[in-house]
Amino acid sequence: MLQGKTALVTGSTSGIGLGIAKALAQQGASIVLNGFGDVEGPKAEVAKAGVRVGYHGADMGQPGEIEAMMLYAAREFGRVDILVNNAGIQHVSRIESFPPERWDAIIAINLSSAFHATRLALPAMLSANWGRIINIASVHGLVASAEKSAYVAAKHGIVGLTKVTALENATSGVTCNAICPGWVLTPLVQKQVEARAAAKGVDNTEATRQLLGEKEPSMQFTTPEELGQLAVFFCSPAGNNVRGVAWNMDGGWAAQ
(Lines of atoms letter the chains of each structure in order from A and count residues from 1; the text may use other names and numbers.)
(Lines give C-alpha, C1' and ligand atoms only; values in the text may rest on other atoms or scores of the structure.)
Protein backbone atom coordinates (compact mmCIF):
# COMPACT_ATOMS: atom_id res chain seq x y z
CA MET A 1 0.00 0.00 0.00
CA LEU A 2 2.85 2.42 0.81
CA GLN A 3 5.45 1.29 -1.72
CA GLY A 4 7.41 4.28 -3.00
CA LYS A 5 6.64 6.34 0.10
CA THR A 6 9.11 7.36 2.83
CA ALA A 7 8.11 7.65 6.48
CA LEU A 8 10.18 9.52 9.05
CA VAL A 9 9.33 8.57 12.63
CA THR A 10 10.92 10.58 15.44
CA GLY A 11 11.79 8.82 18.68
CA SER A 12 11.60 5.47 16.93
CA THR A 13 14.44 3.37 18.36
CA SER A 14 12.02 1.83 20.90
CA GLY A 15 8.45 1.81 22.15
CA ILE A 16 5.59 3.47 20.28
CA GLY A 17 7.80 4.97 17.57
CA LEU A 18 9.41 1.65 16.71
CA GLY A 19 6.00 -0.06 16.64
CA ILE A 20 4.70 2.53 14.18
CA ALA A 21 7.85 2.36 12.04
CA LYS A 22 7.52 -1.44 11.77
CA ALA A 23 3.82 -1.20 10.84
CA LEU A 24 4.51 1.33 8.08
CA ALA A 25 7.45 -0.75 6.82
CA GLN A 26 5.18 -3.80 6.58
CA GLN A 27 3.05 -1.75 4.15
CA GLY A 28 6.13 -1.10 1.98
CA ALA A 29 7.27 2.35 3.13
CA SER A 30 10.96 3.19 3.39
CA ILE A 31 11.73 4.28 6.94
CA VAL A 32 13.93 6.94 8.51
CA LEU A 33 14.46 6.17 12.19
CA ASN A 34 15.49 8.69 14.85
CA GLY A 35 16.33 8.34 18.51
CA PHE A 36 18.95 7.47 21.09
CA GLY A 37 20.26 4.19 22.49
CA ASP A 38 20.58 1.04 20.39
CA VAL A 39 20.24 1.82 16.68
CA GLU A 40 21.35 -1.34 14.87
CA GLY A 41 18.74 -3.53 16.62
CA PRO A 42 15.75 -1.37 15.61
CA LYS A 43 17.15 -0.92 12.09
CA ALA A 44 17.37 -4.69 11.70
CA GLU A 45 13.83 -5.16 13.05
CA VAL A 46 12.37 -2.67 10.56
CA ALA A 47 14.48 -4.01 7.68
CA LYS A 48 12.85 -7.45 8.09
CA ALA A 49 9.94 -6.01 6.08
CA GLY A 50 12.27 -5.80 3.08
CA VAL A 51 12.34 -2.00 2.93
CA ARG A 52 15.12 0.55 2.91
CA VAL A 53 15.93 1.91 6.37
CA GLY A 54 17.87 5.05 7.28
CA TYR A 55 18.71 6.69 10.58
CA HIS A 56 19.47 10.18 11.82
CA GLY A 57 20.38 10.85 15.44
CA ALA A 58 18.97 14.39 15.70
CA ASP A 59 18.32 15.68 19.21
CA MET A 60 14.67 16.69 18.85
CA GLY A 61 15.14 19.51 21.35
CA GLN A 62 17.48 21.29 18.91
CA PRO A 63 15.88 23.01 15.87
CA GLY A 64 19.18 22.99 13.96
CA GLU A 65 19.49 19.22 14.34
CA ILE A 66 15.88 18.74 13.20
CA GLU A 67 16.73 20.73 10.06
CA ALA A 68 19.77 18.50 9.47
CA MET A 69 17.59 15.40 9.86
CA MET A 70 15.02 16.65 7.34
CA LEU A 71 17.80 17.53 4.87
CA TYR A 72 19.24 14.03 5.33
CA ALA A 73 15.85 12.45 4.61
CA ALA A 74 15.33 14.57 1.49
CA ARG A 75 18.83 13.85 0.22
CA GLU A 76 18.77 10.10 0.83
CA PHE A 77 15.11 9.28 0.19
CA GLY A 78 13.79 12.06 -2.05
CA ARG A 79 11.25 13.47 0.37
CA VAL A 80 9.31 12.66 3.53
CA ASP A 81 5.81 11.51 2.55
CA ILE A 82 4.74 10.43 6.04
CA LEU A 83 5.91 12.32 9.13
CA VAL A 84 5.25 10.78 12.52
CA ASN A 85 6.04 13.21 15.33
CA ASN A 86 6.52 10.85 18.26
CA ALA A 87 9.59 11.93 20.24
CA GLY A 88 8.81 12.65 23.86
CA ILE A 89 10.15 12.80 27.41
CA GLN A 90 8.45 13.00 30.80
CA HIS A 91 9.03 14.51 34.24
CA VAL A 92 6.63 14.23 37.17
CA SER A 93 6.45 16.93 39.84
CA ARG A 94 4.10 19.48 41.36
CA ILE A 95 4.21 22.85 39.62
CA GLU A 96 5.89 24.74 42.47
CA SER A 97 8.77 22.26 42.53
CA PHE A 98 8.91 21.57 38.76
CA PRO A 99 12.46 22.37 37.55
CA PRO A 100 12.20 25.13 34.91
CA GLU A 101 14.85 23.44 32.77
CA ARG A 102 12.74 20.24 32.70
CA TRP A 103 9.70 22.29 31.62
CA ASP A 104 11.74 23.85 28.79
CA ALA A 105 13.08 20.46 27.66
CA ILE A 106 9.64 18.81 27.62
CA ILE A 107 8.08 21.68 25.66
CA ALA A 108 11.00 21.62 23.21
CA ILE A 109 10.99 17.87 22.59
CA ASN A 110 7.28 17.04 22.98
CA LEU A 111 5.81 20.08 21.22
CA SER A 112 8.22 22.41 19.43
CA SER A 113 9.94 19.53 17.61
CA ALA A 114 6.63 18.64 15.93
CA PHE A 115 6.27 22.22 14.70
CA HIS A 116 9.80 22.27 13.29
CA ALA A 117 9.53 18.90 11.55
CA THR A 118 6.08 19.76 10.17
CA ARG A 119 7.13 23.14 8.76
CA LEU A 120 10.07 21.51 7.01
CA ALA A 121 8.07 18.54 5.64
CA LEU A 122 5.07 20.46 4.31
CA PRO A 123 6.54 22.10 1.16
CA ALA A 124 7.47 18.77 -0.49
CA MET A 125 4.17 17.17 0.61
CA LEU A 126 2.18 20.03 -0.88
CA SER A 127 4.23 19.92 -4.06
CA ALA A 128 3.36 16.22 -4.44
CA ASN A 129 -0.23 16.85 -3.27
CA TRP A 130 0.08 13.89 -0.89
CA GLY A 131 1.30 13.66 2.65
CA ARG A 132 0.44 12.30 6.05
CA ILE A 133 1.41 14.04 9.29
CA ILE A 134 0.65 11.93 12.35
CA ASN A 135 1.28 13.50 15.74
CA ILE A 136 1.56 11.16 18.70
CA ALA A 137 -0.19 13.09 21.42
CA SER A 138 -1.59 11.25 24.46
CA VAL A 139 -4.80 10.92 26.37
CA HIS A 140 -3.10 13.77 28.25
CA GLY A 141 -3.76 15.86 25.16
CA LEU A 142 -7.45 15.54 26.05
CA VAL A 143 -7.52 15.35 29.86
CA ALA A 144 -5.07 16.12 32.65
CA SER A 145 -3.35 14.32 35.50
CA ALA A 146 -1.72 15.95 38.52
CA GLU A 147 2.05 16.46 38.59
CA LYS A 148 2.42 16.34 34.80
CA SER A 149 2.08 20.04 33.97
CA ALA A 150 4.67 20.24 31.19
CA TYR A 151 3.65 16.96 29.56
CA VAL A 152 -0.08 17.80 29.65
CA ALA A 153 0.58 21.33 28.34
CA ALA A 154 2.74 19.96 25.50
CA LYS A 155 0.25 17.25 24.53
CA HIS A 156 -2.70 19.67 24.58
CA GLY A 157 -0.51 21.86 22.36
CA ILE A 158 0.09 18.95 19.98
CA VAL A 159 -3.67 18.47 19.58
CA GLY A 160 -4.04 22.18 18.79
CA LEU A 161 -1.15 22.11 16.31
CA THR A 162 -2.75 19.06 14.65
CA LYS A 163 -6.03 20.93 14.10
CA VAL A 164 -4.32 24.01 12.65
CA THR A 165 -2.13 21.91 10.34
CA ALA A 166 -5.21 20.02 9.12
CA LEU A 167 -7.19 23.21 8.49
CA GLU A 168 -4.39 25.00 6.64
CA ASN A 169 -4.06 22.04 4.26
CA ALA A 170 -7.70 20.94 4.12
CA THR A 171 -8.11 21.36 0.35
CA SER A 172 -4.89 19.49 -0.43
CA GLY A 173 -3.88 15.84 -0.35
CA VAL A 174 -2.02 16.44 2.92
CA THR A 175 -3.75 15.34 6.12
CA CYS A 176 -2.78 15.78 9.75
CA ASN A 177 -4.17 13.80 12.67
CA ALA A 178 -3.19 12.97 16.25
CA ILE A 179 -3.18 9.65 18.08
CA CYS A 180 -3.87 9.85 21.82
CA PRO A 181 -2.80 6.64 23.59
CA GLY A 182 -3.52 5.83 27.21
CA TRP A 183 -1.06 3.58 29.02
CA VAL A 184 1.31 1.84 26.61
CA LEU A 185 3.91 -0.55 28.04
CA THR A 186 7.00 1.25 26.77
CA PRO A 187 10.37 1.55 28.57
CA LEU A 188 9.15 4.95 29.89
CA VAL A 189 6.03 3.40 31.47
CA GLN A 190 7.91 0.32 32.71
CA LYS A 191 10.05 2.69 34.79
CA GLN A 192 6.87 4.19 36.29
CA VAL A 193 5.59 0.69 37.14
CA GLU A 194 8.88 -0.22 38.83
CA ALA A 195 8.99 3.08 40.75
CA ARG A 196 5.43 2.51 41.99
CA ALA A 197 6.29 -1.07 43.03
CA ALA A 198 9.28 0.15 45.02
CA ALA A 199 7.37 3.03 46.63
CA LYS A 200 4.39 0.89 47.64
CA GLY A 201 6.30 -2.27 48.54
CA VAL A 202 4.42 -4.43 46.01
CA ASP A 203 5.48 -6.53 43.03
CA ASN A 204 5.35 -5.31 39.43
CA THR A 205 2.11 -7.20 38.71
CA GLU A 206 0.28 -5.43 41.53
CA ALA A 207 1.86 -2.09 40.63
CA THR A 208 0.64 -2.56 37.05
CA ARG A 209 -2.88 -3.41 38.27
CA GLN A 210 -2.93 -0.26 40.41
CA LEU A 211 -1.60 1.92 37.59
CA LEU A 212 -4.22 0.74 35.10
CA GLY A 213 -7.00 0.70 37.68
CA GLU A 214 -6.64 4.40 38.43
CA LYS A 215 -7.25 5.57 34.87
CA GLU A 216 -7.87 2.90 32.23
CA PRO A 217 -11.23 1.06 32.48
CA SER A 218 -10.16 -1.71 30.11
CA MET A 219 -7.41 -2.70 32.58
CA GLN A 220 -5.07 -3.41 29.69
CA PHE A 221 -2.22 -1.63 28.01
CA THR A 222 -2.52 -0.37 24.45
CA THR A 223 0.27 -1.92 22.37
CA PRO A 224 2.70 -0.26 19.95
CA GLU A 225 1.38 -2.71 17.32
CA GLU A 226 -2.18 -1.41 17.74
CA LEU A 227 -0.98 2.18 17.45
CA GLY A 228 0.97 1.20 14.33
CA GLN A 229 -2.16 -0.16 12.70
CA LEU A 230 -4.02 3.10 13.41
CA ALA A 231 -1.17 4.99 11.75
CA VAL A 232 -1.48 2.67 8.74
CA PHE A 233 -5.20 3.47 8.57
CA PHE A 234 -4.47 7.22 8.50
CA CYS A 235 -2.11 6.58 5.56
CA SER A 236 -4.61 4.44 3.65
CA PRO A 237 -7.17 5.67 1.08
CA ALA A 238 -9.81 5.28 3.82
CA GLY A 239 -8.02 8.05 5.71
CA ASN A 240 -8.15 10.59 2.85
CA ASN A 241 -10.80 12.73 4.52
CA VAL A 242 -9.88 12.12 8.15
CA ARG A 243 -8.49 15.52 9.07
CA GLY A 244 -7.66 17.18 12.35
CA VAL A 245 -8.86 14.41 14.66
CA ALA A 246 -7.42 13.51 18.07
CA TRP A 247 -8.11 9.78 18.07
CA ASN A 248 -7.83 8.31 21.54
CA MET A 249 -6.80 4.68 21.94
CA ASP A 250 -7.01 4.66 25.69
CA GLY A 251 -9.18 1.79 26.95
CA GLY A 252 -11.99 4.17 27.89
CA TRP A 253 -9.84 6.60 29.92
CA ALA A 254 -11.25 9.81 28.40
CA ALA A 255 -14.80 8.43 28.28
CA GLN A 256 -15.12 8.66 32.08
Contents of the next structure:
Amino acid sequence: MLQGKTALVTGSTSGIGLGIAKALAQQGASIVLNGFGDVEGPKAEVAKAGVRVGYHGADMGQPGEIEAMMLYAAREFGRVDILVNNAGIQHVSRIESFPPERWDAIIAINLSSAFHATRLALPAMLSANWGRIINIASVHGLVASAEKSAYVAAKHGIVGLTKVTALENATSGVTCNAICPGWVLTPLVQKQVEARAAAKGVDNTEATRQLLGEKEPSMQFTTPEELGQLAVFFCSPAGNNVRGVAWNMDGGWAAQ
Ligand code: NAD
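Having looked at the form predicted alone, could you now put up the form predicted in complex with nicotinamide-adenine-dinucleotide?
What follows is the entire complex, opening with the chain shown before.
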Protein backbone atom coordinates (compact mmCIF):
# COMPACT_ATOMS: atom_id res chain seq x y z
CA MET A 1 0.00 0.00 0.00
CA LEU A 2 2.86 2.44 0.75
CA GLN A 3 5.31 1.49 -2.01
CA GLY A 4 7.06 4.60 -3.32
CA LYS A 5 6.48 6.52 -0.08
CA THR A 6 9.09 7.44 2.53
CA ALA A 7 8.31 7.53 6.23
CA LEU A 8 10.52 9.32 8.73
CA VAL A 9 9.89 8.16 12.30
CA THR A 10 11.62 10.12 15.06
CA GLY A 11 12.82 8.18 18.11
CA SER A 12 12.56 4.89 16.24
CA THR A 13 15.55 2.94 17.57
CA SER A 14 13.32 1.59 20.35
CA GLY A 15 9.79 0.99 21.59
CA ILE A 16 6.76 2.53 19.87
CA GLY A 17 8.73 4.31 17.14
CA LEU A 18 10.41 1.07 16.09
CA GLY A 19 7.03 -0.72 16.10
CA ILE A 20 5.53 1.95 13.85
CA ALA A 21 8.57 1.94 11.53
CA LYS A 22 8.24 -1.84 11.12
CA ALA A 23 4.49 -1.63 10.41
CA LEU A 24 4.98 1.07 7.75
CA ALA A 25 7.89 -0.90 6.22
CA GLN A 26 5.65 -3.98 6.00
CA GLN A 27 3.34 -1.84 3.82
CA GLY A 28 6.26 -1.07 1.50
CA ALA A 29 7.37 2.38 2.70
CA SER A 30 11.06 3.29 2.73
CA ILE A 31 12.03 4.22 6.28
CA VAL A 32 14.27 6.87 7.84
CA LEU A 33 15.06 5.93 11.42
CA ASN A 34 16.20 8.35 14.14
CA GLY A 35 17.14 7.97 17.78
CA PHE A 36 19.95 7.01 20.12
CA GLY A 37 21.56 3.74 21.21
CA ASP A 38 21.96 0.69 18.97
CA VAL A 39 21.22 1.58 15.34
CA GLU A 40 22.29 -1.54 13.41
CA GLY A 41 19.82 -3.85 15.24
CA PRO A 42 16.74 -1.67 14.56
CA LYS A 43 17.90 -1.06 10.97
CA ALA A 44 18.17 -4.81 10.35
CA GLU A 45 14.73 -5.45 11.92
CA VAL A 46 13.06 -2.88 9.66
CA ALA A 47 15.01 -4.01 6.57
CA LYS A 48 13.49 -7.51 6.94
CA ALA A 49 10.42 -6.06 5.17
CA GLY A 50 12.59 -5.65 2.06
CA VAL A 51 12.51 -1.85 2.02
CA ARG A 52 15.26 0.77 1.95
CA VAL A 53 16.22 1.98 5.43
CA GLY A 54 18.18 5.14 6.28
CA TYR A 55 19.16 6.67 9.59
CA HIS A 56 19.91 10.13 10.93
CA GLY A 57 21.04 10.64 14.52
CA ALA A 58 19.60 14.14 15.07
CA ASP A 59 19.02 15.11 18.68
CA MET A 60 15.35 16.08 18.53
CA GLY A 61 15.94 18.70 21.20
CA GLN A 62 18.11 20.69 18.76
CA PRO A 63 16.31 22.56 15.93
CA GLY A 64 19.52 22.79 13.85
CA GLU A 65 19.93 19.00 13.98
CA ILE A 66 16.27 18.50 13.00
CA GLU A 67 16.91 20.69 9.94
CA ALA A 68 19.96 18.57 9.05
CA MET A 69 17.84 15.40 9.38
CA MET A 70 15.11 16.73 7.09
CA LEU A 71 17.72 17.78 4.52
CA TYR A 72 19.29 14.31 4.71
CA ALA A 73 15.87 12.66 4.13
CA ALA A 74 15.09 14.91 1.15
CA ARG A 75 18.54 14.37 -0.35
CA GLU A 76 18.63 10.58 0.10
CA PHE A 77 14.94 9.66 -0.31
CA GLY A 78 13.53 12.53 -2.39
CA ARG A 79 10.78 13.53 0.03
CA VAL A 80 9.25 12.68 3.40
CA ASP A 81 5.67 11.55 2.67
CA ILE A 82 4.88 10.29 6.17
CA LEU A 83 6.25 12.02 9.25
CA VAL A 84 5.80 10.31 12.60
CA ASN A 85 6.71 12.63 15.47
CA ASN A 86 7.40 10.07 18.17
CA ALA A 87 10.64 10.89 20.06
CA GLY A 88 9.92 11.47 23.71
CA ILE A 89 11.33 11.35 27.21
CA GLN A 90 9.81 11.37 30.68
CA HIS A 91 10.66 12.71 34.13
CA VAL A 92 8.54 12.01 37.19
CA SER A 93 8.59 14.51 40.05
CA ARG A 94 6.35 17.01 41.89
CA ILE A 95 6.44 20.53 40.42
CA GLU A 96 8.33 22.14 43.32
CA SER A 97 11.19 19.67 42.92
CA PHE A 98 11.00 19.34 39.11
CA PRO A 99 14.45 20.25 37.71
CA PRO A 100 13.98 23.22 35.33
CA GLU A 101 16.44 21.73 32.85
CA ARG A 102 14.29 18.53 32.69
CA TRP A 103 11.22 20.72 32.00
CA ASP A 104 13.06 22.43 29.13
CA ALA A 105 14.30 19.12 27.68
CA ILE A 106 10.84 17.51 27.77
CA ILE A 107 9.18 20.52 26.10
CA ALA A 108 11.94 20.60 23.45
CA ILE A 109 11.99 16.86 22.67
CA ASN A 110 8.31 15.95 23.19
CA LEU A 111 6.69 19.10 21.74
CA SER A 112 8.89 21.64 19.94
CA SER A 113 10.58 18.90 17.87
CA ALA A 114 7.19 18.09 16.29
CA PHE A 115 6.70 21.74 15.33
CA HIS A 116 10.14 21.88 13.71
CA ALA A 117 9.84 18.58 11.82
CA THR A 118 6.30 19.47 10.70
CA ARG A 119 7.20 22.95 9.42
CA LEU A 120 10.10 21.46 7.45
CA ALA A 121 8.10 18.52 6.06
CA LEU A 122 4.97 20.42 4.97
CA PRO A 123 6.18 22.24 1.82
CA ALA A 124 7.10 19.01 -0.05
CA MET A 125 3.93 17.24 1.17
CA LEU A 126 1.79 20.15 -0.03
CA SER A 127 3.44 20.28 -3.44
CA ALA A 128 2.79 16.52 -3.83
CA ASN A 129 -0.74 17.04 -2.43
CA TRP A 130 -0.29 13.95 -0.25
CA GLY A 131 1.15 13.61 3.21
CA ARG A 132 0.55 12.07 6.60
CA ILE A 133 1.72 13.63 9.85
CA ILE A 134 1.18 11.37 12.83
CA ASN A 135 1.98 12.75 16.26
CA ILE A 136 2.54 10.25 19.05
CA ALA A 137 0.91 12.06 21.94
CA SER A 138 -0.34 10.01 24.90
CA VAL A 139 -3.44 9.52 26.98
CA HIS A 140 -1.59 12.25 28.93
CA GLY A 141 -2.51 14.53 26.02
CA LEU A 142 -6.13 14.14 27.13
CA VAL A 143 -5.99 13.69 30.92
CA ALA A 144 -3.34 14.33 33.58
CA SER A 145 -1.45 12.37 36.22
CA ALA A 146 0.36 13.86 39.21
CA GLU A 147 4.16 14.29 39.05
CA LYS A 148 4.25 14.52 35.23
CA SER A 149 3.86 18.27 34.73
CA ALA A 150 6.23 18.71 31.78
CA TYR A 151 5.09 15.51 30.05
CA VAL A 152 1.38 16.29 30.44
CA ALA A 153 1.92 19.89 29.29
CA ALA A 154 3.91 18.73 26.24
CA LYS A 155 1.38 16.03 25.35
CA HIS A 156 -1.62 18.38 25.69
CA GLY A 157 0.41 20.78 23.53
CA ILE A 158 1.00 18.22 20.80
CA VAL A 159 -2.72 17.41 20.66
CA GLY A 160 -3.32 21.14 20.06
CA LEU A 161 -0.57 21.28 17.42
CA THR A 162 -2.18 18.27 15.72
CA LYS A 163 -5.50 20.11 15.40
CA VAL A 164 -3.89 23.28 14.02
CA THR A 165 -1.81 21.29 11.51
CA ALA A 166 -4.94 19.43 10.39
CA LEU A 167 -6.95 22.64 10.00
CA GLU A 168 -4.30 24.59 8.12
CA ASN A 169 -4.08 21.79 5.52
CA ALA A 170 -7.70 20.61 5.55
CA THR A 171 -8.35 21.27 1.86
CA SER A 172 -5.21 19.39 0.81
CA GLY A 173 -4.19 15.74 0.70
CA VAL A 174 -2.10 16.25 3.84
CA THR A 175 -3.66 14.97 7.06
CA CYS A 176 -2.46 15.26 10.64
CA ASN A 177 -3.65 13.12 13.54
CA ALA A 178 -2.45 12.09 16.99
CA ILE A 179 -2.21 8.68 18.60
CA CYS A 180 -2.71 8.59 22.37
CA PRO A 181 -1.43 5.36 23.92
CA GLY A 182 -2.03 4.31 27.49
CA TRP A 183 0.69 2.13 29.06
CA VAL A 184 3.05 0.46 26.57
CA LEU A 185 5.83 -1.71 28.01
CA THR A 186 8.86 0.04 26.49
CA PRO A 187 12.12 1.13 28.15
CA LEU A 188 10.41 4.45 29.03
CA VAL A 189 7.79 2.60 31.12
CA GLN A 190 10.10 -0.15 32.37
CA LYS A 191 11.96 2.59 34.29
CA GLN A 192 8.67 3.60 35.95
CA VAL A 193 7.90 -0.04 36.85
CA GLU A 194 11.32 -0.41 38.45
CA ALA A 195 11.04 2.91 40.32
CA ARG A 196 7.65 1.82 41.72
CA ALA A 197 9.00 -1.62 42.72
CA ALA A 198 11.87 0.05 44.62
CA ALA A 199 9.62 2.68 46.25
CA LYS A 200 6.96 0.16 47.39
CA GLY A 201 9.32 -2.73 48.22
CA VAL A 202 7.56 -5.09 45.78
CA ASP A 203 8.77 -7.11 42.78
CA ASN A 204 8.38 -5.96 39.16
CA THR A 205 5.31 -8.19 38.57
CA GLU A 206 3.45 -6.63 41.49
CA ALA A 207 4.64 -3.13 40.49
CA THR A 208 3.32 -3.75 36.95
CA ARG A 209 -0.05 -4.95 38.33
CA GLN A 210 -0.32 -1.80 40.46
CA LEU A 211 0.71 0.47 37.58
CA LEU A 212 -1.98 -0.96 35.26
CA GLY A 213 -4.56 -1.25 38.04
CA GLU A 214 -4.39 2.45 38.89
CA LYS A 215 -5.20 3.73 35.39
CA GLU A 216 -5.80 1.11 32.71
CA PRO A 217 -9.11 -0.81 33.10
CA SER A 218 -8.10 -3.50 30.57
CA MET A 219 -5.13 -4.43 32.82
CA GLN A 220 -3.20 -4.90 29.57
CA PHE A 221 -0.39 -3.00 27.91
CA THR A 222 -1.02 -1.63 24.41
CA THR A 223 1.72 -2.97 22.10
CA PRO A 224 3.96 -1.19 19.58
CA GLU A 225 2.53 -3.59 16.95
CA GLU A 226 -1.06 -2.44 17.67
CA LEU A 227 0.02 1.20 17.51
CA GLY A 228 1.81 0.45 14.22
CA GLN A 229 -1.46 -0.80 12.74
CA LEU A 230 -3.25 2.42 13.74
CA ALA A 231 -0.51 4.41 11.98
CA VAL A 232 -1.01 2.21 8.89
CA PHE A 233 -4.74 3.00 8.98
CA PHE A 234 -4.04 6.77 9.06
CA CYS A 235 -1.86 6.27 5.95
CA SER A 236 -4.48 4.24 4.09
CA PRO A 237 -7.05 5.69 1.65
CA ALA A 238 -9.69 5.17 4.38
CA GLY A 239 -7.80 7.82 6.37
CA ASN A 240 -8.06 10.49 3.66
CA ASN A 241 -10.59 12.56 5.60
CA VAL A 242 -9.56 11.72 9.15
CA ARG A 243 -8.20 15.07 10.29
CA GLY A 244 -7.19 16.44 13.67
CA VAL A 245 -8.24 13.48 15.80
CA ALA A 246 -6.54 12.39 19.00
CA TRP A 247 -7.17 8.64 18.97
CA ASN A 248 -6.55 6.84 22.20
CA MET A 249 -5.46 3.19 22.43
CA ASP A 250 -5.47 3.11 26.18
CA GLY A 251 -7.43 0.12 27.46
CA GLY A 252 -10.24 2.42 28.58
CA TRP A 253 -8.04 4.81 30.63
CA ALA A 254 -9.65 8.05 29.38
CA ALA A 255 -13.17 6.60 29.38
CA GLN A 256 -13.28 6.66 33.21
P1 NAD B 1 11.45 4.59 24.34
O2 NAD B 1 12.29 5.13 25.44
O3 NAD B 1 11.37 3.10 24.12
O4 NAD B 1 11.87 5.22 22.94
C5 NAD B 1 12.14 6.57 22.81
C6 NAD B 1 12.89 6.78 21.51
O7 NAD B 1 13.18 8.18 21.40
C8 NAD B 1 14.22 6.04 21.45
O9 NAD B 1 14.45 5.64 20.12
C10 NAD B 1 15.22 7.14 21.86
O11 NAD B 1 16.53 6.91 21.37
C12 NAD B 1 14.58 8.33 21.21
N13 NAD B 1 14.99 9.60 21.77
C14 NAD B 1 15.00 10.01 23.07
N15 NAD B 1 15.48 11.26 23.17
C16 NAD B 1 15.77 11.65 21.90
C17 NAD B 1 16.30 12.82 21.33
N18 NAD B 1 16.65 13.88 22.09
N19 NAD B 1 16.49 12.87 20.00
C20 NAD B 1 16.18 11.81 19.21
N21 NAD B 1 15.67 10.67 19.69
C22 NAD B 1 15.47 10.60 21.02
O23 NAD B 1 10.02 5.22 24.57
P24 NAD B 1 8.57 4.87 24.02
O25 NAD B 1 7.76 4.42 25.18
O26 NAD B 1 8.62 4.04 22.80
O27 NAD B 1 8.06 6.34 23.67
C28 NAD B 1 7.87 6.80 22.35
C29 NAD B 1 6.81 7.89 22.37
O30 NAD B 1 5.57 7.35 22.81
C31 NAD B 1 7.12 9.06 23.31
O32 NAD B 1 6.73 10.27 22.70
C33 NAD B 1 6.27 8.75 24.52
O34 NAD B 1 5.93 9.91 25.22
C35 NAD B 1 5.05 8.14 23.84
N36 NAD B 1 4.23 7.33 24.74
C37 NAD B 1 4.73 6.24 25.38
C38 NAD B 1 3.89 5.52 26.22
C39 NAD B 1 4.36 4.29 26.95
O40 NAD B 1 3.60 3.80 27.80
N41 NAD B 1 5.52 3.78 26.68
C42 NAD B 1 2.57 5.89 26.39
C43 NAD B 1 2.11 7.02 25.72
C44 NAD B 1 2.94 7.73 24.90
